[in-house]
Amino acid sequence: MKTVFSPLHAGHGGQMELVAGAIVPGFEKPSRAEIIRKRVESEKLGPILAPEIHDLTAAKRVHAADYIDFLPTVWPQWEAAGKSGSAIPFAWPTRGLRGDVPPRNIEALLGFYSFDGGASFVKGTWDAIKSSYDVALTAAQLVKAGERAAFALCRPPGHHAGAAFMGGYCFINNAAVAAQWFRDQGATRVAVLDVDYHHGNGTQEIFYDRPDIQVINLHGDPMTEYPFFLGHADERGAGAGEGFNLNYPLPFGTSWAKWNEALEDACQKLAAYAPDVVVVSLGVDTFEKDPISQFKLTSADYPKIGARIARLGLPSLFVMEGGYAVDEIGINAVGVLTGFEGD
């Protein structure tokens, strides 16, 4: 399996985030991608390719143009305002406030285009965002050209980013961009299978009224787990998209047996949908030692995930999302891929 990777991800490093009442170093750090890359090499998964450079047309197919245009301007605006450190959102246009008028202040704009304090910027953040987007599209092109599967080693991740907002360490929704790109290239139906511990709220929001892109999430129950405000089982899609959004919220402490039951049901429904291609939002924060998650999967479980996806018999694009147990992230992420290859 070919992997696409860019070293420019490292520019998004040293950023702080607002979480649980404190400003702390970001859990989403450069070592995550580097450890996965080294594991790809040591396991001899296949060649590692640099991404091709793309314009932002594909991003604007799933995101609002003004949002995408805003992202490259964040750090220049932050510096022009005389600020330093991490650019972190802290005020949001919630219920009762106006969310239809973009303000002119960079601190306000950060809140206008976000839903939490986890999508912060440092000087190299935009270059990392853009490289992650290029990685996803380049890997999608490999699958379109006939590869059985490809791995987009994206960093930063993307699945929490909605049509017009960032959050949860995510800025451009790489999986959604790839899914839409496959449609634009002629695929009749595309499925997005999100196995990250946290619900892919951005992907759901982007495609919620669409019948041509099925979105399936296995995740921590939003009654007790981030991102809290989407991911319930009764969210089935809207309008023409009703029935094409599937959520499997699971409780704290879920181990392989129960998680695998949900995966099996999800794969059966995916197969019945009969897509031309599958985009897998690959998060491995379901791991028992993950510092910000509450499931109990072990390293031995991840190859089984890959093997089950392989049995779908569909072209598959794996897009890296979350996973914060840095010591084991390479073992677990690449374990899914070798499981897929070995099936």
Given for the second form:
Protein chains: 2
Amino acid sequence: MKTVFSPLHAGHGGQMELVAGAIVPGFEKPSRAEIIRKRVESEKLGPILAPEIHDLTAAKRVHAADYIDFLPTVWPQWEAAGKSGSAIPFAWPTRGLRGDVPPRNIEALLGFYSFDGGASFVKGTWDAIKSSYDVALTAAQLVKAGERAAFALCRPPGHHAGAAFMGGYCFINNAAVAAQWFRDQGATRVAVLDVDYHHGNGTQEIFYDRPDIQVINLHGDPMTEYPFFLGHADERGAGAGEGFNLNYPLPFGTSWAKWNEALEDACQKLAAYAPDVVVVSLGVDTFEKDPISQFKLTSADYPKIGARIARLGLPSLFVMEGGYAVDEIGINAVGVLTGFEGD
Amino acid sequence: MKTVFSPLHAGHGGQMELVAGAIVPGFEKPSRAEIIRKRVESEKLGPILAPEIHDLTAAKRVHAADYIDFLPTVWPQWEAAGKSGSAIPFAWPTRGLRGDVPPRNIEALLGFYSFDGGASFVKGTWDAIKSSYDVALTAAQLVKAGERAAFALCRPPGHHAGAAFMGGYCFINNAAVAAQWFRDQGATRVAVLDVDYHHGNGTQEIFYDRPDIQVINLHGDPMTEYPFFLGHADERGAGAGEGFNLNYPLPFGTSWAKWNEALEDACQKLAAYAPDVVVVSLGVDTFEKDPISQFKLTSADYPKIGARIARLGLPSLFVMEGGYAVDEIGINAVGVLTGFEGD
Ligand SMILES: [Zn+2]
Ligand SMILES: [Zn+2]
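Moving from the form predicted alone to the form predicted in complex with a further copy of the same chain:
Zooming out: every chain and molecule, the one shown earlier first.
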């Protein structure tokens, strides 16, 4: 399996993030991607390619144009306002407030276009976002060109980014961009299977009224687990998209047996949908030692995930999302891919 | 004029707040109220009374019951989760996310019931909130009983608190509680005149569809000024409340002449509404030296505000809101009140 990777991700480093009650160094850090890249090499998964550069047309197919246009301006605006450190908002347009009038103030705009204090900017953040987007599209092109599968080693991740909001370390929704790109290239139906510990709230929000892109999420129950405000089992899509959004919220402490039951059910529904291609939002923060998550998967479980996805018999694009136990993130992420390939 | 004041406000002290990119000691601190209290004494404004204790019935007339029930549980839940410091959220249900399902997680609930990271809790916060509410109701009772005016020296302030959200140092909307209480005591119409630098987004949100409570705000333009996501001139009320919400967004750097023009227009519209009583959300962060605001009023201007309100000839309840230049906050706040009394 070919991997697409860009070193530009590293410019998004040293950023701080808001957690409840404190601002701390980001859990989402450059070493995550480097450890996975090294494991791709040591496991001889296949060649590592640089991304081709794309314009932002494909991003604007799933995100609001004003949101995408905003992202490259964040750091310059933040610096122009005399600020340094990490660009983090402090007020958000929640229910009862207006989400339809973008203010003219960088602090306000950061809140206007986000749902948390986890998608912070430093100087190199936009170049990293753009490179991650290019990585996803380049890997999608490999699958479109006939590869059985490809691995988009994206960083920053994307699945928490919605049509017009960032959050949860995510800015452009790489998996959603790729799914829509496949549609625009002629695929009739596309499935997105999100196995990250956290609900892919952005992906759900983007495709919620669409029957042509099935979105399936296995994740920590949002009643207690981040991102909290989406991902309940009763969210099944809206309008023409009714029935094409599937959530499997799972309780604190879920281990392989129960997680795998959900995966099996998800894969059966995915197969019944009969998509032309599957985009896997690949997070490995389901791992038992992950510092910010609460499932109990072991390193031996990840190849089984890949093997089950392989049995779908579909062209498959793996897009890297979360996973924060840096020592094992390479073993687990690449474990899914080698499991897919049957090694 | 009688003042109502409770020393319990001081328990809400030492709290941190989120500003863009950092967590810093709260600008909204106990010395604010103490300086005003001392000025009330030194200016011999009138007696200072302790509040009567009230149950939370009046709070639930303007706030969602689940929100009010949540507030006393915040600090105990935060401690039970093993946390210390200040309880500050990190994720919010912005547009596209669900605001209808309260999670079961204190970090998530803090976000669910707020719009920013400025309404933080420490151990004494709930008692301070409750005392501020008691102060407002007790002062309202004085006006109901026949006083021409009364001063509710509330802390924490209230005007950013909506039906089910806190934010901007505000938890229970003291002015809204008092306005509704006057209605429930037989007033046919009540006006709320908010002269704080910041838009009273909570008060507007609470009464937006109501014709029986007129809400008038003079404030920094939300395109650039906090709280950003409400307070535009085109927000005139909804449904039966259409026309009963008036916003005067004013630009950065507004000085007395322009501010006073807006006040004059506001007072004329208020007089035309002919309410039985006026509740003044009294913020003095319009002051030229306020550390977080951008208007240019001087200490000589505040008595003129009070005098203009007095000319309405209405029973008047002054409810303390913002103002952060601690040295002058007493002079300016009490200046409004002595101006009202004609001293
Ligand atoms: Zn995750
Ligand atoms: Zn204010």
